[in-house]
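What follows is a single chain, given as structure tokens, in the form predicted alone.
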Amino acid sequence: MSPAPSETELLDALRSVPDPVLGRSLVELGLVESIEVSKATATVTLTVSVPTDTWADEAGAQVRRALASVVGIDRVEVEFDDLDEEQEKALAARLSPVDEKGARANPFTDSRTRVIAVSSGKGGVGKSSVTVNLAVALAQRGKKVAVLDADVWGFSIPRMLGVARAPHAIDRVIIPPEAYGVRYISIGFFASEAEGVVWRGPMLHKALEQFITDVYWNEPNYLVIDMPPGTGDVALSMAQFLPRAEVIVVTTPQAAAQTVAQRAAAMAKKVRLTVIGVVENMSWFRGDDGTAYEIFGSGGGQDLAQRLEVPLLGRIPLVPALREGGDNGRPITATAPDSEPAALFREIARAVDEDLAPRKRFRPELKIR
């Protein structure tokens, strides 16, 4: 008969088990409250970090799998406790450490995360649809992806991705919801759709700063930002918070739209952000006979790309299903992967991820002092 394993051995076996929502080790986060062994039965008590409908089932199943192969254990029982105030503060400190003044650092200052700001010169060109479907397409490539809805006045990301759950707060750390493999945060979670947001510049600046510093982003490969149209306060604030952001400009085919879109690109260059490409939206409508009708003209995206000396990443057709998916929280890239728009968004994601990947390797551990 094999001797019963020690608590340390069992704890080591659990180090690879991630929190179902937070994505980091349950052991690392201090969520394994206790382990007891009696004969061949291990009883593990977990502290629930984010009380979703599935957290306990997912965590329990992973713990049982992890301990099933431990010699000397024939049965695993998993019990659950809620976070108390002291545990909540300790968990928040592990997720997002604060400095001596109690302030949280910008997690993207020395980060490998690529920040992609999706911009436009004016509203109504489908910028948010491009943001959502690009983010989902990047997630489908196996990337960790997050979306920040910085379009404070015209927020639409919660509706477009579908509100899986409201953000959850652990002490002062905001845990964003996730849908289709994409984490996302928006002022839309904190403001009424009917009333909107009536804030001056300093309030907008502070709100965006909190979204960056107080949200638990968990080091995504990509942070895709839905920028407000135009060149106002929010664009300036985002350039200050995320100075390594890369900009994709969205336009429609007609000449008037690409002229306005050029202003967004000019703004990006003035604040030293790199414009990496153009996406032309509403490029054509395909009739039942298969003919592509260029309702809004043609050539605007290519002309803008040539003026900016960047690639035209893709031309997206005007498709009712694309609009419907945005209205009901079912992005076409996820729900109709064989459709023409989904294939085009996947190609844009591939180009961003491969062709436009930075040639320089970012090494935060190497700093000039």
Ligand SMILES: Nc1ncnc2c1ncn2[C@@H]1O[C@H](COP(=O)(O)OP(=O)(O)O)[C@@H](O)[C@H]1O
Given for the second form:
Amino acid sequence: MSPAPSETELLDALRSVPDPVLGRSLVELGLVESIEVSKATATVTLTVSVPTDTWADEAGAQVRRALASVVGIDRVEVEFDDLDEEQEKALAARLSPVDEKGARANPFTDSRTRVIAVSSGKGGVGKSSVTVNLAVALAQRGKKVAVLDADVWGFSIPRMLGVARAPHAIDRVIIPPEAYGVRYISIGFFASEAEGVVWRGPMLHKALEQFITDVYWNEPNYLVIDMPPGTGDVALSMAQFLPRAEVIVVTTPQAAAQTVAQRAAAMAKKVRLTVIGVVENMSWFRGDDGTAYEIFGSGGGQDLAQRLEVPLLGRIPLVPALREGGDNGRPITATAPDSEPAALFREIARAVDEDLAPRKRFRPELKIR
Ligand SMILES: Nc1ncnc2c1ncn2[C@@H]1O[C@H](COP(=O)(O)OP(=O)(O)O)[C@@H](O)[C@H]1O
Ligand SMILES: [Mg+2]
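Return the structure block for the form predicted together with the named molecule; the form predicted alone was the one displayed.
First the chain shown before, then all remaining chains and molecules of the complex.
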């Protein structure tokens, strides 16, 4: 019989086990409260970080798996404990460090996260639908994706992604819910629809700042922002907090919508955000006979893209299932991946991720002399 391994050896074996919700190592987050070894039995006590329905099952299974291969251990018992106040503060500080003044830093200041703001001149053109389906399509490409619903007066992301669980607070750090591989936060979680209307000026600015600093975003590859329609305070605030944001303008095919969309693009320029592309939505409707009818006209997206000198990233047809998916929290890209719109959203995601990836830095050492 081999000798029982030490607690340190077991702790090492647990290092690669991630927190099921937070995504980082349980050991590094300080959530392994104790390890005891008695004969060939290891008893591990974990502190539950986010008490979801499945946290304990998932973390327990992963811990058992990680320790199963350790020589000298035949049995693994996992026990669970709640965070006490002190542990909660310590965990919060690990998730989102605070400065001397107690303020949390903007996690996107020096990050490699690509911030994509989805804008339009007016409501109802499909901004939120594009935001959600683009986000899901990026997640399907294996990217870490978060969505920020900044449409303070008409938030719809919780409905469109379905509320898996309410946001959870660890001390003052907000842990966003996740659906279809996308973490998301909406002002809709914190305000009633009526309250949203009165959020203006400095209060609005402050609320948006908190969205960015107090949420545990966990360094996503993409942060996709559902912007409110038109131009104004939110765009100004966002540009200030996220100066590297790239803008996608959504328009419908008719000329009038396109003029309005152009205003959104002009605003982006004014606050020095870069427009990277145009998505035309509600471009056609396919009848039972297979014919595509261009109900709202045609050419608006292409024309706007040309004027802005950016690519037309895609044209999305009018599809009842897309609306239903939005109403039921079942985005079409996730639930009907073989459908025409899902394929089109995947192509938009591919273009954003590959064609529009920031240019690789020039590296002098690679220069051929
Ligand atoms: N391509 C589409 N096909 C069918 N319905 C759509 C399509 N795009 C958007 N919708 C529906 O139109 C309405 C407005 O879209 P939404 O994404 O909420 O627009 P916005 O965020 O610009 O106000 C929603 O009910 C949505 O489900
Ligand atoms: Mg919307």
